[in-house]
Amino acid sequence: MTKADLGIYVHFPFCVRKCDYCDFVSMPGTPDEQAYYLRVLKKEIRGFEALENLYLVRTVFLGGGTPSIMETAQLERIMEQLREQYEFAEDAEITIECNPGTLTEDKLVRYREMGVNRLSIGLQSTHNEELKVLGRIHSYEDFLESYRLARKAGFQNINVDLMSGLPGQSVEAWEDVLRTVVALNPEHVSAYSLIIEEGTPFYERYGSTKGRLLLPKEKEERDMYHMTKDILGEAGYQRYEISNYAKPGRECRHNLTYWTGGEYVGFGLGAYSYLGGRRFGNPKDKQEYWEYARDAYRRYKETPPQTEQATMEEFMFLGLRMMRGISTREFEEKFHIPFQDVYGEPVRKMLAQGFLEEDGSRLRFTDKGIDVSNRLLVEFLL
């Protein structure tokens, strides 16, 4: 029986402090409460035996949080679980996240020795007055030292994380950044813009109309945005995805999954899957996660499969995220039904417009479709 492809993510949610910007499954934690939470991962992870012989494990992404404050032994403890329980791919993309001064010499190389092949360094700038302002709890000058031990150890495929858009951040500061790390030559690029959550301390700060004065102007941000695309294009990296940037070959394989459908499982505290045609996901509150990790298993085959409408939503959603767009030959060998019966009205319109362009069966967004494409993507909802 040919088995099927997978990712696994695996969400380690303990940080040394939690950022002022972040709105993630994260907190910080005492060593008593993280080897407690292992243990209610390894739990998790064995409920899921039943998969062992149906899929064959293409990705692996180890995030956070920040994972690479844990033990390197607890990390070890649940690769060896993992490799147990699937067959993996020879080839096989595993990546960790991690944040610049908890890395050292010692875990980088234990990192390659259990088969860690892919680093993600969260920089978000590479000045100091600006990392502040984030909450960030490291220096560029840490990042640099990072960054150098993980080519030492012979990680080959790096990514940066970027952050536009901060306060008091002018187009020219962004510019320097984009230099800066493109110099140190990563193989990947990942560049977002900030965005002011509620619940964050920064929404406390720039929520509001008056603190929303302190943060670039939207012309400034629509700057950023394309200086991003113009300074990557230029030294070699290909944007593949509204965000992210690689150099050939080096997209991230586990976000493709994705981007394009695929199936994967979510193991920890707030994590998500899409599994069967089920998508589901973990509590995010640490006591209910406890109490359904022991369960979580039979509540994913409880779960009801997803709807066809919210799948051919979800087709168009991630799929114009990415710079080649979607297939109409795919959709309708997927759904089975005339792409245009279904997406035929929006699309001729953002066509006129100027939003969408057209090469053979695909359909993708232009520039200008990106600069507006939060706004656009509203028009797929069935």
Second form
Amino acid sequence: MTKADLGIYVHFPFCVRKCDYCDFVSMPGTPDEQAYYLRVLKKEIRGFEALENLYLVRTVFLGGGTPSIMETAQLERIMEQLREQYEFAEDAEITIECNPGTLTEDKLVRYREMGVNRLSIGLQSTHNEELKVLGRIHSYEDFLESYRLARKAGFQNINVDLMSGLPGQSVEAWEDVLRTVVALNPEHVSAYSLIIEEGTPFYERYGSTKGRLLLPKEKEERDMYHMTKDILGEAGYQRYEISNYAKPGRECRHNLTYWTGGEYVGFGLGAYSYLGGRRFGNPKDKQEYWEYARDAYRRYKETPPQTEQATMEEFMFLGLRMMRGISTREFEEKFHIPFQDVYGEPVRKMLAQGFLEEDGSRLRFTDKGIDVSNRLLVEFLL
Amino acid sequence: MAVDQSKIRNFCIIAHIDHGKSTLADRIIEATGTLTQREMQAQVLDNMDLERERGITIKSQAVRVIYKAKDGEEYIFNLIDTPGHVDFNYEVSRSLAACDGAILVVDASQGIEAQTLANVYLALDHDLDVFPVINKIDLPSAEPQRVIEEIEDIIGIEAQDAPLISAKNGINIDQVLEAVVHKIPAPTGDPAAPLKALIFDSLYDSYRGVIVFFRVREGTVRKGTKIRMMATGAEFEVVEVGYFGAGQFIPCEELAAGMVGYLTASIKNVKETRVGDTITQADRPCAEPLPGYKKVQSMVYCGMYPADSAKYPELRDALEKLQINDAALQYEPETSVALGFGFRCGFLGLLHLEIIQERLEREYNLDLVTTAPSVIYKVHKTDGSVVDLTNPTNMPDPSEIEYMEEPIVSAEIMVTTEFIGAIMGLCQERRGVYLGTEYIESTRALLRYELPLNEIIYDFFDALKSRSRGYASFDYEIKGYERSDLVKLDILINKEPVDALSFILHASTAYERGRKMCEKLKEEIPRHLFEIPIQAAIGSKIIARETVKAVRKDVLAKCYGGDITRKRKLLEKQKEGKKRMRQIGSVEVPQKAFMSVLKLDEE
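Starting from the form predicted alone shown above, please give the structure in the form predicted in complex with its partner chain.
Below is the entire complex, every chain and molecule, led by the chain shown above.
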């Protein structure tokens, strides 16, 4: 029996300091806490041993938090355990997220040795005053040093995270960020818009009607987005998802798994999985997670598979985030039902309004459609 | 237990709003000694539990207390509550009909106000003996002597020996109690005569059925009495009679002529007990019913629709239940293109409308959408017929209309002289016709105006208060109909007329109002994927326009990693929001947009 493809996500929630806009599961942690966390994590991973004969690991993503602040030896042990438990594809994409200022030459060399072949560096901005506003711990110069070291250590697949729509940011300032980064020639750029999330210090500052005045206006924000596509496009990066740009062949395969309905298992605090038709998430609370991790596998087994309807909806609202869009033929092969019967009406409307375009059996958003994609994706909820 | 009629006093307290009516009522209840202050609190709490348990609200309509007078005798006081607001003259009438006298409370610094007059005249109409008390005499601004003279000059009742009291601080309350004994007549009526009792209120209890509040004029009623409602002909056997304790019902043996109390008789159908009807004995009926009250005419109409159209039957049941308590509430089914199935409801005034709306929402848990209030217009058609128009949607084609008439009120506004200019300005804006000014004293005047009713049903009262810093008071009565240049204003959203937003108004105010409505709707209607014109039109002529711009950006430019649930929740929240909207053509309009246009002048 051929093994199914699998993506593995491992969450390391610890950070030197939580950024002011961040609402992910992350927090500073003492060395003791980190050690305890890893013990639990290993136990959780061990619980999923039974999957070993079913899956071939195509991608691994060590995310956070800031995995690069963990002791390298600990990361090595996690990777060893994963390799012991699962068969890895030869060309498996193995990414680690890291923050400038947390990398050393020694760490980078050892990451290479443990099989990590892709770095995702959280730069956010090349302007130090903007980094300060965001509550980042590093400067642009720190990033340059980390980037140089990474290249030196032999990393040929590097992503840089950037963020637009920052408080007080002008369109010109964003243009400068893009041009500066393009000059460094990373293989991949994730360019997100700042989202003010409830429960963050940013929400306090910018969540109110008055606070919003400090953020770029809607039109500027849209100009920034459109400019991103133009500047990165000229430099040879193709937008392959709403906020992701890559040199040919350098798309993040791990993230593509999320958007194409592929299977993945997430280990660690607040990590998510889509496995055997079941979608489930680990607790975000540490205490709860300690309890949960002990028999995570049993709980996974007890989770009912999600409905076909939910899977269809995801096929659309995840698939359409990608610029290549979705294939109606693929939909019909997967769900054994004529696409027209399910989504004929909204699709016809969106085609007529110029929000969607058709290319053979593929459907994808136009630029106009991307701008208002949330409004459109709602129509695919059944 | 035979009660000596000469020891009963049935009375109410009348006052302008905020002159201290409720506080005095509380003092009387305390001072009568049947309850200590502490017990009173405990009772109130008990009562709230009861309410919670039963899911009903007991309206404290009346209370019976025992007063030991200075002559050594014990008297039964039945204190009957009256609402103070001008909208509720009808309700006041109901309560007054159960009384033999009234205490008139006048604020020692504010003196006579518009509602003071209105309520006194109402009491005199009911042949009640009225005696005044001057309240709030401990305030620094109190001028009791001036107020006493005002009462004598303007109302023409003896006031020199009026008790000077502070209800708040319990000063001279004993004088009020003695005055009740001496100045309010004892009831009359023969306990042995055939039963004749007036229903002045009722409420519905899901366990006991309708609880009827009444005043016995003749005869006696007790448990087991077979009674007949004279107007409806319905007959029942009395299950319980009793009187009103402080916030609770206290059963008793019987209620004889002169007494005030309640009865239950397993009455399930609320329509069988009409407020104002006469109760008699089925096997020994009285010759003719009591006069009852004059029939009230609803003055203000609006459409009420359940926000969730599936709740239509619940709304119907709720209106039916409210109506037993409130005969002034009228309703009949209607259908709106924009809002679906609902009711056209008639009210005494805007406050009455708001109270009903609030009760429906709070007590019956209904989410409502109401349309703009309208008065009754008389449409004289070219074929000679006259139509009463309560719903703007039914306005005939202009080619069929000879002319239209609108209701006019005579208004009395009492105001301190410094604000006369401001108030006259307001009345001018509202198409008022100035009739005259009377100076009550050097600093206060009574302005008389004729105003179209449709100009005062929205927000006149609020405007009056804000332009006089709260000092003006206002009362009105319907004068009649006058010919007027009226037009129907339609609102079009994305070129589609929205029936629920149409209304009738004077041609001279149409532009202003049309513009304001468009502006307000522009704020309330969320941006769509396309541009939405909002227009105000008279017939085919567009008189105002605003545009809701198309949405530019709504995109999740952020990854939540493998957390698909979070993305889904975002989308589901949007979908949920859409459900709460009303679909008008291809535009989704929030329920609240329909309401917001009712309050155009608020900042």
